[in-house]
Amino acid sequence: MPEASGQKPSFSTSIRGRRRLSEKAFEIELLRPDGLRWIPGQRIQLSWEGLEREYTPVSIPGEASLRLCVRRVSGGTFSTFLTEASVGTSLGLSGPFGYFLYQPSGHRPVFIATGTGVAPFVAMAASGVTGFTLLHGVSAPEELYYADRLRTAAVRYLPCVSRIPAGRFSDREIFPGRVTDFVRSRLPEGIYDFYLCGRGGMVTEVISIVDERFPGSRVFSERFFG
């Protein structure tokens, strides 16, 4: 979840429902305000009683509702509020923001996400983007939400799971390690378009690896918190 921008709300929305994704994450469904337009990969900001947070929709503009992937953070005021708020609760909404957009160039796209940073890639896939490699870094297999949807659109969908015993799965199913480990030691040499979305440490480390191993590649990044 990117940091809040402090933008004054320009729309109103309300909670329509929730769907559990894992023990720590859920999808929240909101009323899509009339006039709200965004491109998959852009963010919107929610506000409630002085609190503000930004999220990237997993839905695309043509859908009837606005869906967000939210990770409940221990001690996180806004994520706790979204977990507990009643259906029908009203929220302010601003946006869209950001430039984390799919920009095809002829080079092979590699999408790399950690945790809920997979959200913009879900939206891109739903909008018709295909032919990408996607690495999704999580701590446990149950956190691989949207796997079926992404596997269909990707040339290769590879979960990178840090708490899986080595040898339990083949490399074609699950990579037992972090996304940075795979990029550093397993991704074939070449020129790629890297799209990075997740925690700042991952983004910084992958950029360093790209500079070293993949000269000529492009890098687009979005830092998520959650």
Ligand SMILES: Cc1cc2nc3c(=O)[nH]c(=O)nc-3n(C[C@H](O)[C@H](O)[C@H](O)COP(=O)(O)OP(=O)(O)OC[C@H]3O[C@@H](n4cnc5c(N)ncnc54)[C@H](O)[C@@H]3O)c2cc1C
Given for the second form:
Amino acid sequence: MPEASGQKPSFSTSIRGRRRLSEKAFEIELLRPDGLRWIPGQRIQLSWEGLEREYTPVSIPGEASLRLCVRRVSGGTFSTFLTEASVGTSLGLSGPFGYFLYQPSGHRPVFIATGTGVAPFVAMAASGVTGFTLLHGVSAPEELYYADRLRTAAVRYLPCVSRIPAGRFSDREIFPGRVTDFVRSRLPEGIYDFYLCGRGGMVTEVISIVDERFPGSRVFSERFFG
Ligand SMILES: Cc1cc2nc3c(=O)[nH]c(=O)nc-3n(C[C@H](O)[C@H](O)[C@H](O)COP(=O)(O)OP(=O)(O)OC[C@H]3O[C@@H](n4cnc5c(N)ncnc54)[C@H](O)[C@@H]3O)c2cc1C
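Here we have the form predicted alone; I need the corresponding form predicted together with this ligand.
Complete assembly follows, chain above in first position.
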């Protein structure tokens, strides 16, 4: 049962395991507290020894564990702790928080993520959301986490890789550039529902491109940092 703590339902959890996704990122599996309910796209807050950080589950509420996709940030306190802590380590957990939820309309959904910002879209796809275009911006192909699952649910899945070896992939498989370059120069004009998640600079830049090129579109956004 949640413990009362102001507006935040709070729980305890512990680390059940960890799976490497790339040199920089891993999936961490936590005990899913009884009573924790959330909607895919919402975030939770983890706490440990006075530190608190927010994460967006890639798993959905019906699953046995709570799974997070975490990037180990160079010099970052909490992500380093999550990388190194032993299985069984206890943590505080509160939430859920936020309103970054899939809200279908008559317009085509375009999901745009950078790095681990793909997390809410993985959870939305796992909950049955399909038919979206997904642009996933990363610096190298090995950072295309959850690509197979996302490709299955999407009507178009387009990795946007900023540092790609010349000639290794065709433009049809991978866009060799940033997600912002694609939205500015390649996305056909129209009215869309944009869902943006990840680096704050990407979110700001896409919003300004939408203002110029896609009038009438809706924008939902979640900033992880920056
Ligand atoms: C709503 C929300 C949801 C989030 N969901 C996730 C998630 O699902 N997965 C995840 O890995 N992180 C997520 N984050 C970021 C997370 O909360 C931490 O900021 C991150 O783990 C770094 O914490 P730290 O203590 O290691 O580094 P800190 O010492 O707090 O930060 C060091 C610097 O790292 C940079 N940074 C922070 N997060 C990232 C990142 N993901 N990629 C690259 N650089 C980063 C920032 O520039 C920051 O100033 C989310 C943040 C928010 C606000």
